[in-house]
Amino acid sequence: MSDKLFSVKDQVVLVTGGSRGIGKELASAFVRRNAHVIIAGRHKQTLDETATEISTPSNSVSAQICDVSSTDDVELLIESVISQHGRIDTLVSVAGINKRMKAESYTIDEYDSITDINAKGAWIIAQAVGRKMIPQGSGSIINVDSLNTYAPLRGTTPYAMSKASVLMMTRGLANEWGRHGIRVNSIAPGFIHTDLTKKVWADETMRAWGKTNTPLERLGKVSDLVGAAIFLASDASQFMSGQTLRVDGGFTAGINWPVEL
């Protein structure tokens, strides 16, 4: 990286979820920019492959076994990265699931299940990651957002309610500690082609409506949000707070007519 204003080398950096998907692709951009990458997630034989993938010979990634919906765990997770480096000066937040069904078929526990590790556990992470960050005065945290926090889709209302629970999480922890030096923003993807969701975007029928509903007409993949996390960790982005950023292929933008004009 020529232009140490986009550089993470050095930093130490969180991610949560960290083992597939999103957070497997942005911990290994983190990873190739020299910056110390510690990946936490709930299975730990997934979470080592993914270390050892992600590794290079130069810049090895440390991986722990965290439920984010638990406090112990987190605080196990926490005290460990301190004990190692003595900071965290970046948090990813990615962990989250999804259950795609009728509202009215949703029983408590998937309600919870969904709840529990979207809302609540990123609320535990960010808390317990910012309790460190504002006695040394820095830091970024990036929550995961969703293009359902735009608008709903049918069939996600449990994700998009928590959904929307981090993205006022990000505007509150913004506001109350940016006097601490500590900026908080997210992301928010559009369509993004990953192992969770490629049996969705199989069916031609979706893949079409997608495509037509995205003004760059093409599902996003993982690495398209690689430039959105690391300007969001870098000094590039240090007036820059409370903020999210909707990497959607401009589906946001407007709604589209499905004629030709």
Ligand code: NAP
The other form holds:
Amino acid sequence: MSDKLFSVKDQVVLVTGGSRGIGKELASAFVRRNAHVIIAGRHKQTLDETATEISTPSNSVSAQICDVSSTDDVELLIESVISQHGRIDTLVSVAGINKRMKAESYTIDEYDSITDINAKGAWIIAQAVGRKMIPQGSGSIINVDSLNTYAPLRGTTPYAMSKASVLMMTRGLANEWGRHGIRVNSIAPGFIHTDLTKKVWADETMRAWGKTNTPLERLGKVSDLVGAAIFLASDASQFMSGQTLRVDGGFTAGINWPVEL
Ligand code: NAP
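Starting from the form predicted alone shown above, please give the structure in the form predicted in complex with the ligand.
So here's everything in the complex, that chain up top.
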């Protein structure tokens, strides 16, 4: 990266949910820009395969099992990162799940698993990282919420509730930790093709609907989120905190008529 403003070189970057989908792509983008990257997720084999795949000859990625909804796992992860690197410059908090169904059909266990990972897990990891960033006097935390945060799609109410919690956490932590030099922002992706969404977008009617209602007339790719993440981790966003970047092809900009005008 020749422009220092957007440089993330030598940063220590922790990516939760870094084994697949959006997290994997963002982790890879930081590796290619010479950051020291640690990826975390719940499954060792996927993590190890991803770490091997996105490492470069000169920049090796570390992988560690961590369920973000477990305070013990998160504590171990953070201590291991600190003992290896001495600091954490950027947290990219991507880990998340969804389960789509009618509101009346969720069991309390299904509700809990969504909330525990998306809302509580995001809090646990942010708090643990924040405790290290405060004495450092610097850091960037990048959360991931959703277009559901603002206007829930049918069949996603617990997910939307959990992501609304991430939005408020982003603002609350930005407000509390700005004095320590820590910036906290979030990215709200639109419809991005990943394991999480492949079932939805396998349906032709859904694909047509997504395309028609997105001003840029296509679904998103994981690579569409790289620019926003590098921006939020770098000095290019040094006076930005508590904000959400919507990377959704314009989906949340307006509502379309069902006929051509
Ligand atoms: P994905 O392909 O299913 O990947 C999810 C990642 O999170 C995996 O690496 C997964 O690894 C990890 N993960 C899940 N639960 C975890 C836990 N408890 N602890 C640690 N890691 C965990 O999903 P994605 O589409 O990339 O989504 C990533 C994030 O973007 C989520 O927060 C999602 O809500 C958000 N988002 C996605 C879209 C979209 O259209 N795809 C849109 C808006 C927002 P393991 O399963 O091995 O743990």
